[in-house]
Amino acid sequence: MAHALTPPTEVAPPRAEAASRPATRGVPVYEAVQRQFEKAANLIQLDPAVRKILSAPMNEIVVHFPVRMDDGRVELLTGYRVQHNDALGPFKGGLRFHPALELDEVKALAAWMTWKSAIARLPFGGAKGGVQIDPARYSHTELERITRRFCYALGNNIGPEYDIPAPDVNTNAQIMAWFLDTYQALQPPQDRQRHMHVVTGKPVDSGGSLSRDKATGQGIVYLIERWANERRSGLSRATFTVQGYGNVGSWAARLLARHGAKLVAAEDVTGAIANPQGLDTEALAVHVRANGGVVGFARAVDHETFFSTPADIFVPAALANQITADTAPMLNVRLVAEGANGPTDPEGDEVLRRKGIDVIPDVVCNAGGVIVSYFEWLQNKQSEYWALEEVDRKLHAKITAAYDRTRDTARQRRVDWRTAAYIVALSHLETVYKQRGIFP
């Protein structure tokens, strides 16, 4: 199903993701990894041996690298990148910046892009990296410097057929744009096309694949739209509140809109609103661009009304530990489908469970970032441009399959619906590490 929606300006600076207000105290996000790896592992009694290489990362690089600013300052900055498994092929991942970046968090990220591409059936492993920075700080030639800076500080520890990078919170098509054409410089100038392929997520025009832009929040509502329509509901008098209305966030509320659902209540780090008869999403959309937040749109209202706003489904599409002890409870919601990487920690996941909660877990639900930029990597490796709707079918097929695996696996297994998604990757994973043996 192709959605004909005007994207966001693609090659624009980054501002501040229009994320969520801070997160509330939460079990930190590798702990949480962790747990949900140890949980799905205890059940499968997965092979010891498999067991420790997945429990940590291959590769864990920190680099501290120079930068000169517009005044003439030199700051000294510090990136990530850590790269968890390669089983199932190169690396692939996002790159972050954001000020409270740091190892733990890359680390746990990396996991989640293992298992998502593990459920997803792509030939990909998981890796994650970024940046420590507060992008609203910096001007647009400044942010130049600093992403060339890090791939050259990168090195070989990146490349097309070893660790692919892509967009994340807070950076974007031109990031990419500026991370490809450095990293071509560095190549011999007989070699530079064969290396498009290096980065994905970058602009159309510069070797992207059409459908990126919305690639995770078009995965998103094909998944709510299976669930719902699994239910007998439908989503056309379906309400639904969305945390963070960045790219995610933003494209998911639009798209949902097209179908005749109703967002009702959003929020981002500038605050929250309301509207019980229905918030425009493209003009929100539109307002959030303008003024970089959802605030000043719409009646305001507190985090704790917002949370507890009636709806039939919430899209937490921001950062991690939103959904807590704290917080879950005050959910009344029938379904929350994860944007977002570790909206919910283990002990909201508890609360949700009790209460009943239907949950599209993130390595299922915010696939589709990664599974398009699967199809641009290869539409870059066969000198390819695929159509819109080409896109979106394959799109539908490979992440309907994903949340099928899920869906089976927790019936099968009388389990939660996160802890089938890590039952449905480890066990691939096993099954590759056992035809393959471990070297040497």
Ligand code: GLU
Given for the second form:
Amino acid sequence: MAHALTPPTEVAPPRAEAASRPATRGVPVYEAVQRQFEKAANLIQLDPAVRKILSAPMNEIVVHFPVRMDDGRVELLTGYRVQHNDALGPFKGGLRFHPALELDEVKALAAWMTWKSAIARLPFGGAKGGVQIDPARYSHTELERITRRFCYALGNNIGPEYDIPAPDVNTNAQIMAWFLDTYQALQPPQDRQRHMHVVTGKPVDSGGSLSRDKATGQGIVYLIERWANERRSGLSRATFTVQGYGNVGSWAARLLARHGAKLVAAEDVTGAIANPQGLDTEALAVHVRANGGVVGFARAVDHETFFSTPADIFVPAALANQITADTAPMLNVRLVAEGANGPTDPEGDEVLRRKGIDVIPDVVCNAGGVIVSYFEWLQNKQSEYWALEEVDRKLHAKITAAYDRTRDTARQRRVDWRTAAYIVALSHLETVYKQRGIFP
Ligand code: GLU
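Having seen the form predicted on its own, please provide the structure of the form predicted in complex with the ligand.
Full complex below, order starting with the chain above.
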């Protein structure tokens, strides 16, 4: 039986974040990240020692932990935390709940977090984790016990100055509140209040930051605006399509609509819908929350029709490996703004390049989440609460700087934006390793 995780204050439905069609083909994500890494490393002739260090994660943690279900049965669940690199600061990255989650995917996602933080110049390294479950199969109370037991199993592998989780696919502020509470309960009483920043993406009442909920979608929209302004074509007459209508997709769609842009098609795990006259993005969010997906809100279309819908912008905001050699040829858009992590595989990338479709790559485009996580972490450390306008202003400054760095590098090096983003990240990490050396 499906139970909503969403606390009453939260706008976006957690279920549909993972929503996308299962990838039928596509390059396995860990291979994809290695290929992207090698390409950029070769171009800049990355120092051989740094290349070796960055080509594998520092720590791969796999835990199996028992959880009692509501009916008294015990299930043994598998959880992961991969800590890719901490040269720039504590490990940082989300926790996801997904039935198909496996170690190689978490390794890829952890590496993407390292690049993301480096490109945005955050003092964080990269990590990712999660539990291999389908959260729709568990009740609210079971999900609470799963979260708490997972936190307990991770033990001291997590810490506010060591490794800081956050929400990701199918997890949300409520999960972070349970995680924080469990982590705090395991500390000596006199130390408890020093650990508020062990996770980010918390509910605002429990130490979260204003604007964190919409941060990833907001960051995407700031960058789409910048891209449109640079092409002297505002957003008021733009059309767009979105894949995934969870936290990231629904916020991106609703914020784009506030600029006057028109959503003409949407897809998630339940299917695809389209309306050339435009879909009401707010009403769609309400529909998804009530029904668990986009289907039933407007005229149904098939996967191929969704992918070939003509629009200015496509925002993939679901899972990895959606834009592949199979689907990329169908796309009829000017820009792909990657809200998901790894939505385009290397073969899909090649097709986009040949078709002249611009790409704002994931490690730049969806960095708004971790940027505002950084602000939340800072606010907790200083026992402060920043105003929403202040958070948004600082998010805008940081994410547009990451975009500008990527665009300038792409021009200077005459490479695609994804390779440029990797060059920005790898050059920064190389400088740090050269300055600090390798111990002993
Ligand atoms: N899960 C988000 C991401 O993939 C946010 C991570 C964070 O805030 O640490 O970027």
